[in-house]
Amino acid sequence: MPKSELSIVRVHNELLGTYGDRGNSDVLAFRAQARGISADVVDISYRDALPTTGDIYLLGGAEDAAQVLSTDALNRSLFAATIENGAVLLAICAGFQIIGTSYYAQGNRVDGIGLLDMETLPGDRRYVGDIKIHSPWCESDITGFENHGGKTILGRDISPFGEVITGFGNGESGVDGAVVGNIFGTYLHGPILARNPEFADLLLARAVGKALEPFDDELAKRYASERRKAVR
C-alpha cells in the first residue's frame, strides 16, 4: 500500500557528512511535503542502534579514519534486512565502499558490511573533479563532484549506476556506482540530490511505493540544467 509519510534515516552524519551529503535528506523531505507526503529527517549516530523503520536510509562521504569507525558500528544483517523489506539506500563515496566486501583505509584492507558484491582497491591516483554520467534510471544526465583515491570494481551481476561521460566514477572503467534493487551507490557529492531532482524524485517514488505527483519546481530544474552544461 502506498505510504502517505516517510522516514528518512541520515546514517552517521558526524562521521558520513564531510562533503555536504546531508543535504541529499533535505531535498527528499522538501519534495515529499510539496506532495503532502509528511517526511522525517532522523538522525542516528554511530553509537546508536540503526533502526529498521526507516524508509530511505542515506550515506554519505568520509575520511578514512570516520569511515572505518562508520563501517565497524554498522549491522550488516539489520541493515540487510531492513532494505528486503523495502527500504531505499543511498551510498555516497566513502559510503558506497562501505556497503561493498571491502574497501582500504590508511593502507590497510578493512572489511565492508557487504551489501554488494564489490570490492575497492587502491587508485593510481586521486580522482577529483566534476564529474557526468548517463544513467538508466534517469532521462537526463546526472553531474557532481567526486574526490575519492578508490578503484570500485563491481561483481558479475551488478549493474553500474551510469556510464561515465566526464569525470572517473568507478575508476577506469568508464562507470560510476552500483544498482541491486532498491540500493542505490554512486562516488557523485554535490550533493547529488540537489544537482538532479529527477533522481530525488525516482528514490522517493520507490520508497512511498506509487508514482509521484507533479511538482514543478523551476528552480530546480533550471539549477539542474545549468549544471549539465557546465560539466562538460
Second form
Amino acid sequence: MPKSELSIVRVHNELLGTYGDRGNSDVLAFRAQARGISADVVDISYRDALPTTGDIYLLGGAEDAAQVLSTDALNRSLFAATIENGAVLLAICAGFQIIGTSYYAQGNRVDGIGLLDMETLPGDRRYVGDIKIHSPWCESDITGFENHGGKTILGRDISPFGEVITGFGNGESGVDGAVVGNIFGTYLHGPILARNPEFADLLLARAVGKALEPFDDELAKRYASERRKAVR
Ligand code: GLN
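May I ask for the structure of the form predicted in complex with glutamine (GLN) now, the form predicted alone having been displayed?
Starting with the chain above, the whole complex follows.
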C-alpha cells in the first residue's frame, strides 16, 4: 500500500551538520508536499533513541571527532532493523563512512556500524572540490562538492552509486558511494538533493512505494542543469 505521509528522520544533525547536508530533508519534504504527500522532518539528537518508524533516514557529513561521537551513539541493531524494514537511508560523507565496517578518524581506526561491507582508509591526500558523477539510478549526471580525507573500498558485492566524471568520490577508484537496496551512500555535499532533484524524487518514490506524479519545478531543473554545465 503506497504511503500518503512520510516521516523524514534527520539523524544527529548537531554532529553531522557541518557541511549543510540538513538541506536534504527540506528538499525531500518540499517535493513530497508538492505531490500531496505530507512529510514531517524529525530531528534526532545523539542523546535520543533512534525511532524505528521513520520512512527516510538522513546522515550528513562531519568533522572526525563529531563523526566518532555519532558512531558511538548509533545503535547498530536498531538501525539495521529499521533499514531492513524497507526504510530509505541517505548517508553523506562522514555518514557514509559510519555505515561501513571501519574508518579512520584523527589517525585512529574506528569501527563503523557495519550496515555495508566496506572500509574507509586514510587517503593519499584530502579530496576537495567539485564532483560530477554518472549514476545508473538517474538519467542526468549528478553534481556536488566533496571535502574528505578518507578513501572508501567497497566489498565485492556492493555497487557504487556512480562513476566519477570529475573529482574523486571514494578515492582513486573512479567510483563514488555505494548502493544496497534502499541504502544510498555518497561523498557528495551540495546539499546533493538541492542540486539534483531527480535523485530526491528517486528516494521519495522508494519511500512512498510507488512512482511519483511529475512535478514541473522549472527553477530546480534549471539550477541542476546549470550546475551540470559548470562542473566539468
Ligand atoms: N571526517 C571525514 C573525512 O575527512 C568526513 C568528512 C566529511 O563528512 N566531509 O574523511
